[in-house]
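Starting off, we have a lone chain in the form predicted alone, written out as structure tokens.
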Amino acid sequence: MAGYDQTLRPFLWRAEKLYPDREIVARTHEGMVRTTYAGYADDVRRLAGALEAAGVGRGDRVGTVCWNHDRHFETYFAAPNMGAQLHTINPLLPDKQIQYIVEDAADTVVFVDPSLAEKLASAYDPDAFGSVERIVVVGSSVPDLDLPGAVDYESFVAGRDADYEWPELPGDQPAGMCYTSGTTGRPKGVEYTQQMLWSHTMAECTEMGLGLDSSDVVMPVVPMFHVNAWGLPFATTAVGGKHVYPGPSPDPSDLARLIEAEGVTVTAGVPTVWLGLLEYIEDNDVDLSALDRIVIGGAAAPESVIRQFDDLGVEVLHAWGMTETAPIGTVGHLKPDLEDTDYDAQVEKREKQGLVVPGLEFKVVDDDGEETPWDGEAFGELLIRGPWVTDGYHGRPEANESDFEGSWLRTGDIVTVDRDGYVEIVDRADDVIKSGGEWISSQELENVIMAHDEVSEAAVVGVPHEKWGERPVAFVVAAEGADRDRLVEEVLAMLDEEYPDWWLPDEVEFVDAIPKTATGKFSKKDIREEHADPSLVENSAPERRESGD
């Protein structure tokens, strides 16, 4: 019956209800706003008020181009409960990404931080933002840009009451949408519905997902342009924690400071900003004590980040998802007959993307098509399928032919699992490295020459080889002032006593910075394109070959 079924609305009703006094803490381009929630309720009711008025109905998308604050999550409950969809739009596109997603997704209101209002002016394209109707920028006033019809937030919403009805809607009712980050070709819209993203957002509450509860104090410092900041600012309301966004391009000092303030026990974000905090720890006092965990994804977590923080008392989550799957599909917590083991293999566990979260099944397959022992040895593209893993893409037949299986969404991830049942991402099915037939994992080589302490970023990519097919090639952001003659031998010595002499790199290259996608993940594509020349490899010795062949 419509209106019983799994929607978000209980969600923000039971914590008005249960929490009403519980506050939500935004870092914003005015200073420090608090409220609790309460108050959020309120002005969320408000919020779907006006956008009503602006003639938002069921089913129109509302794109947002904001930072992690208080205002921008009024729109996760506002435009979703009202029947339309929440499209959250990555401001660090290309702004011919962003001109297509806008005129893709036909978003109706786009909301836009003041900060970000040159870059939204910047992408306008009068063509691909025929269906916008109205800009709101969130403050309480317009920058002198070129947005027709902007509008500041305050007077957006002014006049309206926070008694607004919310509808009965069906748990198949669209309530979000993002987009892939395009590195491989035009980005793909995936939506959610409502059922997917109460699905997803029960999985995440669990012990094997993030084992959030109404202690909790939660500060996502990965984007909320970023698959829904992971599903926190759902989880999190569901549960009655406390919310602490991080505001505009935070930087360490900014989330240390947060940390102690506001007793932060559960954050999230990507290696980049976990190692830039331990850094900043390094030289600063910073109190850690209230802070329980940190959950890593988007890429892998190195095993020297994971033994910093335990000997700081936090523990860190290895987690792994994609916006196909909303995003959260594994969770790397140990087993309880893996508690008692000794702590090298308990961090050896931790470094793998983990298990998989209750209500997912996956299996991986070879290129054969057929499923791949659990050994931790073979290789093979990992396939999953569940209640918030979508079955197509928006408006893309030609990608739903080839990315899905069936009921099987391919996540093109090179994976192993091993006996336990931990999965272990090897490799994109992109990046992964063929030599001489057999598969080299870039991202393995990677941790390995990121664990060196004078290593700040590093990237493997292959380099098309006469004999081999490929050849890997190691590029290298060295610390200041390292002897880097010393550091190519003390790196390949690190990789030599793992793995056998085929798979280490041809080459090092230094370089100074590794570029990067608009989700902060490193881009094997622009790395190809701006620095593997094949004359790299062209007179490796084949002798050292042999064993790949």
Given for the second form:
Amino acid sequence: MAGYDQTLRPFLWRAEKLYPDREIVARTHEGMVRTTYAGYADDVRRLAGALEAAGVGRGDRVGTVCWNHDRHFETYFAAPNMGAQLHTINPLLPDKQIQYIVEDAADTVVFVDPSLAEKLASAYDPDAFGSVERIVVVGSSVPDLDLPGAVDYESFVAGRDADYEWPELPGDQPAGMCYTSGTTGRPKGVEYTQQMLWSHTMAECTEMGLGLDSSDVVMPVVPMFHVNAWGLPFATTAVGGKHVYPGPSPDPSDLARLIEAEGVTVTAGVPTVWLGLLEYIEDNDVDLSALDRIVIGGAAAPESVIRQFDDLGVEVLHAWGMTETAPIGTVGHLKPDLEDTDYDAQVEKREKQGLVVPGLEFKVVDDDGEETPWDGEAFGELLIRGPWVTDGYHGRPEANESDFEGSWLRTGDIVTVDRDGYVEIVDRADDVIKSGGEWISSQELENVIMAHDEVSEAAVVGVPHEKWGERPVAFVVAAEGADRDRLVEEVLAMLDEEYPDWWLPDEVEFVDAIPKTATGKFSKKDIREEHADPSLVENSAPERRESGD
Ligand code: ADP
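One more: the block was the form predicted alone; return the form predicted in complex with ligand ADP.
Full assembly next; the chain just shown is listed first.
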């Protein structure tokens, strides 16, 4: 059928036409920046013209290594609307993973923030970056670093007019890409087509999604390299809301100031961010009167956070999702008949990951492949499918084999579903650690530790941590006679060479043996039960994160 496909283009068109004066505000390296949809749409067209002049064509990938700001947001519409693919890169990853990702995606142009240029230069490898013809530094000058082909943003767009004509695109045109590194092994690329981003946007805007409308002032604190800041830049544009971008490494005082000054009504991020804000609010006067709701996801929203924000008159919407689901899958809205139950019962529901959003289907399957009953107790793996759920990884047939069952995505999350249909995550099938909303691969760390000649065995597990959710602790069986203090130093130095410091275990504990399963594998469950005491990491995690998540 000749017709009209589901693409991102009409969202920008509508915002520009209906809300030309609505603002897009960003905290940047150069101070606060303000524009409007009218100005933004011109900038986006100018950028598309510059990308085209730089040789970016239909199906090419445009990488970004940027925090949350207006220029990053420009790439969100410029690349997809011209038929290219926006590939957001997580700067918190180890260099090796960034190399793998850039090579696998074959990015042609990469945008980088001045404050992340050093990280990109450290990851830069001429072979892995062979496809990269231009690096655009989102600032007024190019830092003196080894970044071949680097040009500053203004020079890149100089001389371009805002008259770029968007092409007609098919719904199956790849528009976005994001790598997930949750599981062990190489990161896996998830591609988002125009249609996937369109349908995710529409679902996110609905009441049973995040209920956005044009009166909303939306501040995504979740990084724009995490599944398109959970789709909020697209959804906010679709409804004509005001955008507020908190820029590089916002701390709680920056967030509080932006909420107050810009009248933020909706914000979103991982639990660590909100624990920080709550702590700040305890000691400082913060006017939260504009703030209506906070979307918490990426890791479980703690009950105390839900209750404290309720006391402050701000609703917590607990949401679950994954890179593969673009990301929103479930949201913890209360069903109408639960509105009348007592407060504690309501909080109990809202602590769960929530109700599947309209448009998706899910099922829960036990070890025997049987669907589990919705009784709140029987558990199994969550499988999900729908218009914005990916049906395969980029160039990874082996992962497609293991992670999909027909049209169903196997999420790796072990869940229960109660009689009301609320999904609750009770465990993860994969052996990974999530700290402050970012993955740490325990197996990668173990491999390095076990390469030390005086280590016989090592297992790294996530230990519950109040602020970060989990922190890694290494349990090590040392060779006889080893000098333990020296061993710890050497092991940490080995890890430090390959991984960012927030990956390093907070503690290295010596044990006589690592508990094993019947098949001889490390039993992480037993290690956690026997050894993983939260007091091990209570005071240990330094302020090592660069990002505000
Ligand atoms: P994101 O960038 O949103 O963290 P990932 O694909 O990296 O996406 O991680 C997805 C995984 O994070 C899920 O499979 C689940 O294990 C975990 N997760 C996401 N949201 C929640 C939540 N609300 N509660 C508990 N775990 C969550």
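It should be emphasised that the depicted structure is a prediction, and the values quoted were computed from it without experimental measurement. Residue numbers count along the first chain shown, from 1.
Rigid-part match between the two forms, D216 vs M322:
Same rigid part: D216 and M322 move together between the two forms.
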